[in-house]
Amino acid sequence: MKEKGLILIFTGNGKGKTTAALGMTMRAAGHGMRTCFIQFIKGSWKYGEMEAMARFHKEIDFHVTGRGFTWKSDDLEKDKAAARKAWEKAKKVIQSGEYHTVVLDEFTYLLRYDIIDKEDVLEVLRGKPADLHICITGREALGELIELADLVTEMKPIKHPYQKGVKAQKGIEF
């Protein structure tokens, strides 16, 4: 059996995509491996993961690059510009050779809504360093992304407290 850098995708409509990526990040940090975690959409309020990751500043570089959830946006063009700028940063991080893992959190939306160029993304992913793991999260991952990936997990909702009127809770959703 060989080792190689993997492309992993956590997608689907169920809860747990970012949580799974955070778990991988913590696992890598536990081994002293460096991870760059880039959140593309979240950003308008305080998340528990931001505080936790700050405690592992030697192993984890955590970047919140979005302006908040786009469906609550006051200026979609600013959101798109922030996403494009974050993708340029991600490309540099991917090629830097500084990291064991790079997480592109909530990244699938940028492709699904044509905010960034799909062919550019595929080219960068195909040309990534051989030993680098890249984890991508978000709903509706494109078929081309799924085809390129080594591991794809679809989070499928079976039951959720929202269905019974229970709001998002600290430590569970954020």
Second form
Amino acid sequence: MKEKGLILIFTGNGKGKTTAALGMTMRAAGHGMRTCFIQFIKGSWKYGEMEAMARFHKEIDFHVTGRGFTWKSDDLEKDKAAARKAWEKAKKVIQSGEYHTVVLDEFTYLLRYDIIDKEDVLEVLRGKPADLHICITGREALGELIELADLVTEMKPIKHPYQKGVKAQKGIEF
Ligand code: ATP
Ligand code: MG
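What would the structure be for the form predicted together with adenosine-5'-triphosphate (ATP), rather than the form predicted alone?
To see the whole picture, the full complex is given below, headed by that same chain.
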């Protein structure tokens, strides 16, 4: 058995993808290992996780990027430009050698909606530092991404309280 830096993907329509990435981040932080957590959709940051991560400021750097480029967009071109800029930043972070883990949260959408170049992403992932772990979250991960990854978990929704009209609650959703 050996050790290697992994590419991990948490995808699917069920709840728990970002939570799983946060859990890994906390686990690494407990060992004093550093994580850079990059959130690709503005507005998806939740107060609870931001406050918790801020308490681990030595171990965790986090960045909110993008403009929330989907659904409610008023200017799609600006959103795409912001997402591309965020990816350029992520590349530098990946190559920096400063982190044990880099999390690209809600990243799958950039590929799914052709906002950034797929080949570029695959090349960067293939050429990542050998011991770096990269964790990607988001629904509808592309087949090529899944193929490249070492670990893929699909969150499958069975029940969600939303379906019964229960609203988002503190400590569970934010
Ligand atoms: P979390 O951040 O709670 O781990 P996630 O990252 O798996 O969730 P996203 O696709 O990023 O899920 O969506 C975030 C929000 O959408 C969360 O508030 C989550 O509860 C909600 N959500 C996720 N899956 C479902 C579902 N199947 N039905 C209704 N709401 C959902
Ligand atoms: Mg999420």
